[in-house]
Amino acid sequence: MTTTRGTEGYPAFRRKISNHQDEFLREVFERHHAVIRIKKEAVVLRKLQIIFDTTLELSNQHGFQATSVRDLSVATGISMGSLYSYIESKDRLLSMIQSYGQVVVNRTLRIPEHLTVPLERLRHLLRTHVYITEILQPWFYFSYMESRHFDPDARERAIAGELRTERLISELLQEGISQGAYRVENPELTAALIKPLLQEWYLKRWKYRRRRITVDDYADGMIAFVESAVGGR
């Protein structure tokens, strides 16, 4: 891969993750499968993705503590009942949404094995991290800006996925340093300071649209920005 989109970019990687949409809510399914009372896989795949996906939006627009159970049932079209069906309560509702969004981002940051060259691999992540938040821009918007009013262990989970990705950017940069490939003199500092372009994006798409940036635009700019301060070669 190079600093360019190449031939397929974002909206190739878009139809990729929806083809696997099914298997990222089946492990959402499986980690909560005791507390969810409807048991045919196919209807509860898709009666997640709709609460998710309102939830998500109802959250973004008014918060989620202002955002009721009685409000998801109203937007949804499902009754309170079923709803506590899959969800059992608000808080279980916050796990299964930060589980679906975690399954999404550990699965499609892993590196390929084909890419063995430090700088394809830092690429690979930053490139991947940024269309993930394009597809995922309300649940990345939604883990940032409510964490704060999360439950100790909800906020414990947030805090947790976002050093997550600084540590696996902190990782390929040691990996480059020690093949002579970046000159870095703290890799956790940059690693800190390269996750805030990766949050730019889908915390101010607003801005780039006015400027007409689009998600492979952006990521190529992040890319080039980031390979000229660590001397990537």
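Right, the form predicted on its own is done, so what does the form predicted in complex with another copy of the chain look like?
Here we give the lone chain, stripped of any partners or molecules.
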């Protein structure tokens, strides 16, 4: 069976990202430096990691509003007082988590320049998107479900991120059309229809896990579906 996986596949991608984990956290630390009362970087990074992970876990079960800072304190094993010297407020915690994901996405979701054929560029975008949302599944789910509670600024950025991906897809489709690789009537609507196929992966993660469909299974199937829909073999 032929795939469109390129040379690497998911495991390699994952390894590459996890090497940079600390850099991402450090950038978040710097951004919110002013309100974090603890000074030792190493301590902060370790704690932020725990706090973020636990918040995502609890929130994705019960919702962010329904998750009390007390719950968080118990689940992390960090006392209320300590916790507040890292997060300042529950609102700030929300915004810290939001920046965390954005930092990771901004640094990793790039189409490499050596890919020039639109068809390959689109494939790469779709596959990488699935990969990155696999690694950051809790964050993407959280960001999707809680974006209503973001402050206007953060919300703005979340929506902007959404639309950027969609526009990128739309552009790649149009390039492909003008080169005769795709047959599509309405590239904007088509791009809008492809987007939820990317989101599906992190929104219904549990369903695919239960059905034993792996990241690469999904990426392969989804890409085949899309390419068939846009008439690109």
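All of these numbers come straight from a predicted model, not from anything done at the bench. Positions refer to the first chain, counted from 1. Whichever C-alpha set is largest while still superposing within 1.5 Å between the two forms counts as the rigid core.
With a cut-off of 2 Å and the rigid core superposed, residue 155 has a Cα displacement that reaches or exceeds the cut-off between these two forms. Comparing the forms between these two forms on their rigid core, the Cα displacement of residue 207 reaches 2 Å or more. Annotation for residue 117: C-alpha shift of 2 angstroms or more between these two forms, rigid core superposed.
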